[in-house]
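Quick heads-up: it's one chain on its own, the form predicted on its own, in structure tokens.
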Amino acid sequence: MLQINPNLNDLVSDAAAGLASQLGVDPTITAAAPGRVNLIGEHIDYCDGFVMPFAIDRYIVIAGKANGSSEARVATALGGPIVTLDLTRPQEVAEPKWANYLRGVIRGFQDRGHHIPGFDAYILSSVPGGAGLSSSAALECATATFLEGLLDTRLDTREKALLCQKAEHDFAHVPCGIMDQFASAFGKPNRLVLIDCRSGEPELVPFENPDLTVLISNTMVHHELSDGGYASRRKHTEDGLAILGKSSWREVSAADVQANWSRLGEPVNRRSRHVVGEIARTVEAAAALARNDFEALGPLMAASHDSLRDDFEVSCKELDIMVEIARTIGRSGGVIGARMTGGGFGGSTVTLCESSKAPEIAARLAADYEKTTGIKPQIFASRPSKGAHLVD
């Protein structure tokens, strides 16, 4: 059964009535920054390839006034203690854990020499956490804007998706890419995000066909990037560069894999197939877009997530039960293509379908994913939607 999303009108006016519980002060600055999640192109925003992603329909929402301190006072919907922050010094690593992305957005705006004044905020979300569809993006995003309005100053898009990509390196210690930042900050309705990632440049792609619809299916089944499992890809995608004498993984090709793949050893060399053969496949659908050839999509995204099972081994066995049985509904019953989308080991799998059957097809997921597993999935759906951006 689909779930409706909430409107983000309703998450700002109870965004505003918990401050007001909470903190007992009215809004007077509101931001707003989306989840996201990738069509395809996983897993080589850090390698120099091209992604797609494109903002949901799903925020994140912080509402907070000015507090004549010299401290932040944030509460939170999912409760438990007020976090407090001293803002006349450099922010550092502390607890509790979630609040270090607060942390990190803001020492990005102590470094460029914003003095930070004391503010009260309350922080609601509609983005599943662990869900695959960078809920940390979202809250750094959100805090970087939320700062705008404080400060009244406006950091370029790009600037500020790199202060919250810095800000997850930092302080949640996760070496992401650039792409969750960059499609929360740049995201537009009816526009997916192809975002080159050697030169940091992102290019809005239409995705305006009414007839098209993405559904998102939460397995249910949470990860936690910062364990390692991240990190050691990485590690593995930068050994493979170096071992192949490349500047770039724009320069190699499956040739040059397949030629060293003794050398490059497992599972460096597997690794390294996912990247170049990833690279290709997202070139390839942003072209088939660009011809309104939806068609093409399918296979091009049913080969990436047999890549991330097989060759980059991010996925799990509930992501591969969602997607199988996408693929089993097939063509025939409206689905053009399905695959894991974000980190892995959990998370979420995308589902390309024909609206007027995506209520029929997102059923069939939950019944005959709940059958399999036993776990009751979150499902619904979403068409590109607006970037971070402060609330009127």
Second form
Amino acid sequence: MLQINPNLNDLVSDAAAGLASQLGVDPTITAAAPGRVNLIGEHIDYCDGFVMPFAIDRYIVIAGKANGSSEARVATALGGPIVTLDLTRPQEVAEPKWANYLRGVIRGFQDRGHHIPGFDAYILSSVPGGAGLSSSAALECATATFLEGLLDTRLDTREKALLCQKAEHDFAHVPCGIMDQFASAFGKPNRLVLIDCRSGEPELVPFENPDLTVLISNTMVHHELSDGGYASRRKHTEDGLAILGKSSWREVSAADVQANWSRLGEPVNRRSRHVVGEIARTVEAAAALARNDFEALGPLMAASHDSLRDDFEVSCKELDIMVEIARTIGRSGGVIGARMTGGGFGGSTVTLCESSKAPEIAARLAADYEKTTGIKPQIFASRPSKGAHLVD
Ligand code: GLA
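With the form predicted on its own already on screen, would you show the form predicted in complex with ligand GLA?
Let us now look at the entire complex, which starts with that chain.
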């Protein structure tokens, strides 16, 4: 039942083979960047909150080589026509849509005064798309890392992540926070990327207990953040803060939200309750992890899911069903906690469980989910992995 994560070395050789067969050249530069899963701290990265994601062992790999022209020619493992980009001009939004992530990142480099030489590239991914695991951030960070190789330059990691976030804003029109690009850029093996989104400081927190396993369950319900649901939630939180007359959510307490409930109005009051509650839960979860108190984590993950479902309204039936199955298996069955992860409206759940019981739990999640929904999910275990890097 548990899917095996494709080995990064295999992806790198497959990308080289793809480049050779599609564009007829061998790579001189190969970049890899991971997707992410978030343990807790959802929809608060754009509210000065704390988030606790890690880079997963699923990657987007870009293999390529300078081609001596002023054009980029890009092929992907998904097939479709080779995309050509004219690098003599500043990149703009265009068709096909997936290439906007590349255009946006190239534009970020152009805006910093870099002249991008022509190149051929081939893109391969083991990050499921539309699954709430940040395949778009992985593509942005892989592109930025590839360009660092091509230009023989290195950006500061934070600057690279922010350049990628801007590409997402301007070229994919998703007003995202900093979580995904930071997780993909800063990720390290055996470390969570705990981010204080007010200071923009990532802290690498140990997560290496072999008795703990993180299961990711892709509901296979495709999520789309560019269709307005994400932007509207972000707007509600901005409205809430303005009504409360504060400059940061870190200055707002649960009591402030309660005292201003009717002034905030529906649904901004519930959105606000989520934000302050989730910030507090994430701080508590980080403290619980630091003292190895895994029992404290479960209820925090449960409360996070309930709040995202009821107050923030970004869950969906299938995510709720997957979480419910994990809750039914419960602590006696080896489940420590479960919740939706990422932007929501479909996508994946994250289940923290005992490693010895992980295969059984995965089998049960898959079977019960399919029985209830008729959909075959994709379930895999993941460990914190290396962030965006050039492959030797
Ligand atoms: C998406 C965004 C992130 C974050 C999450 C929700 O993944 O890209 O910035 O807001 O949703 O936590």
